[in-house]
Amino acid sequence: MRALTVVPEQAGSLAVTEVPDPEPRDGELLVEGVAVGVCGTDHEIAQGDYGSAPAGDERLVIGHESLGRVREAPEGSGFSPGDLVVGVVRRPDPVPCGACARGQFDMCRNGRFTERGIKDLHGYASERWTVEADYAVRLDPSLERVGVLLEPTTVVYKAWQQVDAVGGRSWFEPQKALVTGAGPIGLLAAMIGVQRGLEVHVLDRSTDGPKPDLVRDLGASYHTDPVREVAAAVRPDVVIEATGAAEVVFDAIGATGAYGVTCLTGVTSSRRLRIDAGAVNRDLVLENDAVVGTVNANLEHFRGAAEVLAKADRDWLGRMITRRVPLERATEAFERQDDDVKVVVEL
């Protein structure tokens, strides 16, 4: 069968190649691939920045934003042929650490976890794949065209959960949220904020293309002014930072009102900045502000995100997917275009 693969840490190795057909083991589903999303992590793996293949394999099947349809399911698994499913990305470390032992493998302490399509496990960018029934999540059948957005939704579902946990150390009833960045993560974070009944503001550099209308059609406000100006006017209780841009990150940290919570979802490349560390420290301390980072997701987040997507407008979600590329031309999905929001490879 065909799959999208790389030689890990070798730039220019991305290609559609032939790989063996998967053979489900005990307790595994055999799944027909429907689609796989392409995100920044996939771009970095394709560039050779990181990634590791399973032991003994030269190439890694990439793709962690999955969507498939069950072809075979073991008796008693809770799944049936035809079910629309997504595979969880991370697996707990074998030791396990205390967090992994409690199902919180997204919070792994010792780094021995594995990840589909990223670290030591083949991903989902293939015509067929297998997944343990315990690491598969069923989706509403009406999400077939947009269910590939589940994995990025888990990231922001967890981000909002972290905001609640940190804010819950005292009275916390946020009214306003600022999301920095209108890529898939930012848009989905804004969608959840609107579902929660918050006044949501989204900041991005794009002045045209699909992003402004996507934000406005959520019922949120779209901004292109600098973070500090928007924050001064809005005074958000919560900031979800989804750009990973160093300047924006530090401006976002100081953007909230008193007792504000900032959740960082982006990974910033190394870069020197001149900042007033004293002012940042003073604001955090005197206003009881908090900053928390979040990455990956566990089963709870996948199931919660499935409920979030089931409540979302299907047409709006479909507009987030701005390009669909067939598997035979999958490398084209990695050629960035100006109006891209979410690019999907159809399997």
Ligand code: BGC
The other form holds:
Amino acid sequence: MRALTVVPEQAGSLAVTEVPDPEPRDGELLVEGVAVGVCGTDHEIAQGDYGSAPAGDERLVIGHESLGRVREAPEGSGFSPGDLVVGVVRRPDPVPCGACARGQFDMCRNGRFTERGIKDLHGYASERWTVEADYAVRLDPSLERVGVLLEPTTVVYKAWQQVDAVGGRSWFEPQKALVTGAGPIGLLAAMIGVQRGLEVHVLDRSTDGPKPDLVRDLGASYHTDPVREVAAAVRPDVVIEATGAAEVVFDAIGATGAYGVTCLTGVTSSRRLRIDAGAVNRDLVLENDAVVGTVNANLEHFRGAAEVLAKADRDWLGRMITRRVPLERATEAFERQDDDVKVVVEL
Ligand code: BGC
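Could you switch over to the form predicted together with beta-D-glucopyranose, since the one displayed so far is the form predicted on its own?
Entire complex below, previous chain first.
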């Protein structure tokens, strides 16, 4: 069968290649791939900056934002042929650390976790794939066109849970949220903010293309002014940072009102900035502010995110997917185009 693969750490190696058909082991589902989403991590892997293949393999099948249809399910697995499913990305470390031992592998302490399509395990960008039934999540059948957005939704579902957990150290009834960045993560974070009944503001550089309307159609406000200005006017209780741009990150941290919670979701490449570190410290201390980083998602987040997607407007989710590329031309999905929001490869 065909799969989208790379030689890790080798830029330019991304290609559609032949790989052996998957054989489900005990307790595993055999799944017909429907689509995979392409995100910043996949771009980093394609550029040779990130990712590792399973021991003994030269190439890594990429794809961690999955969607498939069950073809075969073991008796008693709770799944049936035809079910729409998404595979979880991370697996616990083998030690396991205390977090992984408790199913909180998204919070792994020793870094020895593995990730489908990213770190030491093949991903889901293949015509067929297998997944342990315990690491598969069923989606509402009406999400066939947009269910590939589940994995990025798990990441922001977890981000909001982190906000709740950190906010929960005292009285916390947030009214206003500022989301920096209107890429898929920012848009999905805004969508959850609106579902939670918050007044949501989204900030991005784009003045045209699909983003402004996507934000407004959620019932949120769209801004293109600098973070500081927007934040001074809004005084958000919560900031979800989804640009990973170093300047925006620091401006966002200083942007909250008192008892503000800033949740960082973007990965920044190394960058030197001149910042007034004293002012950042003073602001955090004198306002009881908190900054929390978040990555990945565990099964609880996958199940919660599946409910979030089931409640969401299918047309709006569909508009987030701005390009669909067939597997044979999958490398085109990695050529960035103006107005791309989420690009998916159809399997
Ligand atoms: C994925 C996460 C993963 C992270 C780091 C992200 O793109 O959504 O599941 O943990 O990359 O590998």
